[in-house]
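What follows is a single chain, given as C-alpha cells, in the form predicted alone.
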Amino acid sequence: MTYSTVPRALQFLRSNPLEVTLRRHSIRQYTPSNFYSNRELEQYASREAKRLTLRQLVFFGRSLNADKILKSANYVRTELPVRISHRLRDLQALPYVVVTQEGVDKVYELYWLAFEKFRQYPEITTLAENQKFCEFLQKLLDIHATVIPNLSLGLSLSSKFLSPDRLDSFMRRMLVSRISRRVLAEHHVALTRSFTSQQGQESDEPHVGIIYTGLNVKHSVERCTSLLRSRPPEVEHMGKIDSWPEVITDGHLDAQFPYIREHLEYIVFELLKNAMHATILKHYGKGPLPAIRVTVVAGENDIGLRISDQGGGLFSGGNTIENSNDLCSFSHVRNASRLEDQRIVALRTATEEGIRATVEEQVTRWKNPSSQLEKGKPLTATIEVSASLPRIGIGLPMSKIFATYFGGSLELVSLDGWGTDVYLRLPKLGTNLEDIEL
C-alpha cells in the first residue's frame, strides 16, 4: 500500500516556502507505516483532554504575572498535541478511500505535522520564549485556516462511502476539537498581548483574553445587524433589491454575561444573514419587507435569543430536507445540496484562502480588493462591500457547534408557509466544561 500524499506534500512545501521551517523536521517521519501505527501518537491518544470551563479561563487570566503566562504557555504546549492526537486517530479509523480523498488527505497532513511540532516543542521557561511560542501558535492558526473548507469538501465528496450518522458524528468531533484548540491558542496569545502591553482594557467592554466578562447581547445583535445591512442591496441569483429587512430587538435589552464575543456574534450574524435571505426570497416584489424580530431573554442560568422571520419556513420553496437537523448534515443523503456543483466549486475556492469562521473574515471578503481591512482593526457599520459570496453551507453547522461548545443549544422551528423561529440558548454562569468528544 502506498501513501499518495507524500509527493503532494513535498510539492506543497516547494510552493509555500513560509511553511518549510514549520515542517522540515517532521516531513521525514510522514510515512505509510506510521499512518496506521505510531508509538508516539498512541501515547498521546491514550491521554484524556483536560477540559476547561469559561469560568476557569477567566479566573486564571485575572491578575496576570509572568508565572501565570508561562504556566498558560506550557498548558497549551502539552494539551494541544493530546487533542490533535485524538483527531488523528479518528482520521485513521476512516476507510482508506475517504482519508485519501481530496481535502481530507490535506487535513491529515496538517494535523500530523502540527502534532509533531507540538510534541517536540521544548518547555517554555522565559517570557522571551513565550513570545516565540505565541508567534509559532499564530502561524499554525493561519496555516490551519484551510481545515474547515477542506474537511467539508472532502467529506461531501466521500459521502457515499460513509453512513450519514458516521459522517456527521466524525465531522462534529473534528470541528468541535478544532474550535477547542483555537480557543486555547487564541486565549493564550490574547493574555500574552495584554500582559506585555500593560495598557489595560483594549475595548469599551471588559474582557480577559478572548472572553468578554460583561458581554452586552443587544450591542452584539446591533453590531451584526449594522454590518449585514451595510452590504449593497444585492442577492445571489436575484440581482439588486430595494433594501435589506429591518431587525427589531426586544426583551431584556440590558442582558450581559461572560462569553466569547466572537462565538456569539458569529452565531447571530449567520442566523440574521439566513433570515434576511429567506425574507427577501419570500417577499421580493411584493411590497415592504417584514421585519426580523430578535427577542433577548436573561434567565437564571441561561441567555436566550429567539430570531423570528417571515421567510416562508424551512420546508417551502422545493427544499428536500426532511427535518431542520438535516441542514447541519454533511451527508448528501440528508442534505442533497452538499453535492451541488456550485457548492463544490465554492468550497474548492475556499480551500485556497481558508475559513476561520468569524464575522470579520466574512466582512473582509465582501469588501472591494482595493479597501481590504487592516489586520486587527475593528469593523465599523459603514463599510463598503461587494456583492454576496456563493453560499457554501458552513455557517449553520458551525453556528450549532459554537452554540453547543460550552453546553448551549440551537434549535430551528419551521412554520411552513410563514417563517422560521430559531432558538439560541447559551449558559451564563460559565461552569460548563468544553463539549469535546474523546
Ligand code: COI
Given for the second form:
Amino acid sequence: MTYSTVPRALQFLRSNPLEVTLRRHSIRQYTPSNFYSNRELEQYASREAKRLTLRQLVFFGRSLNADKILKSANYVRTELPVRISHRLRDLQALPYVVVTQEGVDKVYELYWLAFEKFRQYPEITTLAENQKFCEFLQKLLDIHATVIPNLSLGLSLSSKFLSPDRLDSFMRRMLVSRISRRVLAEHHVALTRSFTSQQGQESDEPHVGIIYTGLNVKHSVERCTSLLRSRPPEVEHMGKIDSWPEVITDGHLDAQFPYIREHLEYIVFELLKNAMHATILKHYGKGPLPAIRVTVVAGENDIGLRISDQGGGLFSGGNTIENSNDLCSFSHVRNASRLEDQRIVALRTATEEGIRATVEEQVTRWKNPSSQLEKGKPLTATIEVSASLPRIGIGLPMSKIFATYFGGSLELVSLDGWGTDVYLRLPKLGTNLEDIEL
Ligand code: COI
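Can I have the other form now, the form predicted in complex with the ligand, not the form predicted alone?
After this comes the whole thing, all chains and molecules, with the earlier chain placed first.
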C-alpha cells in the first residue's frame, strides 16, 4: 500500500504532529491482503478475556498505592490485546467484500495497529513508565474515537452481503467489546490521575476511577437535559425551534448507585433526545408541547428509569419498521434507514468530524492540562462527541449495548398514536460480570 492509498483517516493522523505513533509505524503489513496469516494473533485469540465486575473495579481502585497502579497498568497492557485479538478474528471471519468496505477497512487497520502496539509494549515497572503508558492509552482512545461511525458506515454499505442476524451479532460483539476496552483503559488512566493528583479535583461527586460510587440519577437526568437544551436536536423541516418540551423527573428522586456516569448519561441523553425530537415533530406549532416524564425507581437490585413522551409512538406516521428491536438493527433488511443517502453522508462526515474534534481536544488538553475539558466532565469527550453527531442512527443501538454491558436492559414500548415509554434497567449492586463474548 502506498501512502496515497492509505485511508484518509490514517493519512490525517499520520500527518498530524501529535500522532507520532502512527507516523512511525508502517501499516503495510496490516492490509487485508495478508489477512489470514498471523500466528501471534491466533495465540492471543485462543486466550479468554478476564472479565470483571463493576464492584471489582471499585474495590481494586480504593486506597491506591504504587504497586496497585503498576498491577492495573500491566493488567490493561496484557488484557487489551487479548480482547482486540478476538475482534480481529471476528473481522477476519467476515466475507472479504465486507472487510474491504470503506469504514470496515479503517477499523481493521486501527485494531491491527493497536494490537501490535500492545503486544510489543514492555512490562511497566515504575510510575514514570506508567505515566508514559497512560499517554499511550490516551492517544489510542482519541484515535479510536471514529471507530463507531466507521463501523456503522461500513456495515451499512455491506449489509446486503450479510444476513441480518449475522450482521447484528457481529456488531454487538464489536461494540460491547469496544466499550469494555475503553472502560479498562479509561479507568486505569483515571486511577493514575487520582493517584498522582495531577489534575486536581476532577469532580465534586465521589468516584473511583471512572466509576461514580454514589451516582445521583436525578442529577444525571438534569445534566443531560441541560446539555440537550444547549445542543437541541435538529428536527426535519422545522426551521428554527424556539421552545422545548419540559422534562419532569419524579419517583425516587434521591436514588443513587455505583455506576459509570458516562454510560448512564449517554443512554439518558440519547433517550431524551429521541423523546424531544418526536414531541416536537408531533406537537410543535399546534399548542403547548407535552412534557417528557422521567420516573426513577430504586429497586432492591436495580435502578429503573421510565422515560415517557407523547411524541406519537414509534410505528405511526409512515414508519416502515414494525418491531422495536429492528430500530437497533444495523441491517438494511430490518431497518431500511441504514442505507438512506442522507445517513451515509452524515456518517462520512462523522468519521471526519470525530477526527477533527479529537485532535482539537488533544491540542487543548496538551496545551492546558487543567482546562475545563478535564474537570467534572466525562473523562474522555468521546461520548459527548458521538452524542452530538446528528442523524447517524447509532444512539439507540449504542444505548442498548451500554445498558446490557453490565447486565441491564433497555426496552421500548410504543403506544402508537400517543407516545413511547422506554424502560431502562441498570443493576445496582455491581456484581454482574461484563457481558462480553469471549
Ligand atoms: C476502541 O476505542 O475501539 C478501543 O479499542 C480502545 C483501546 C484501543 C484503548
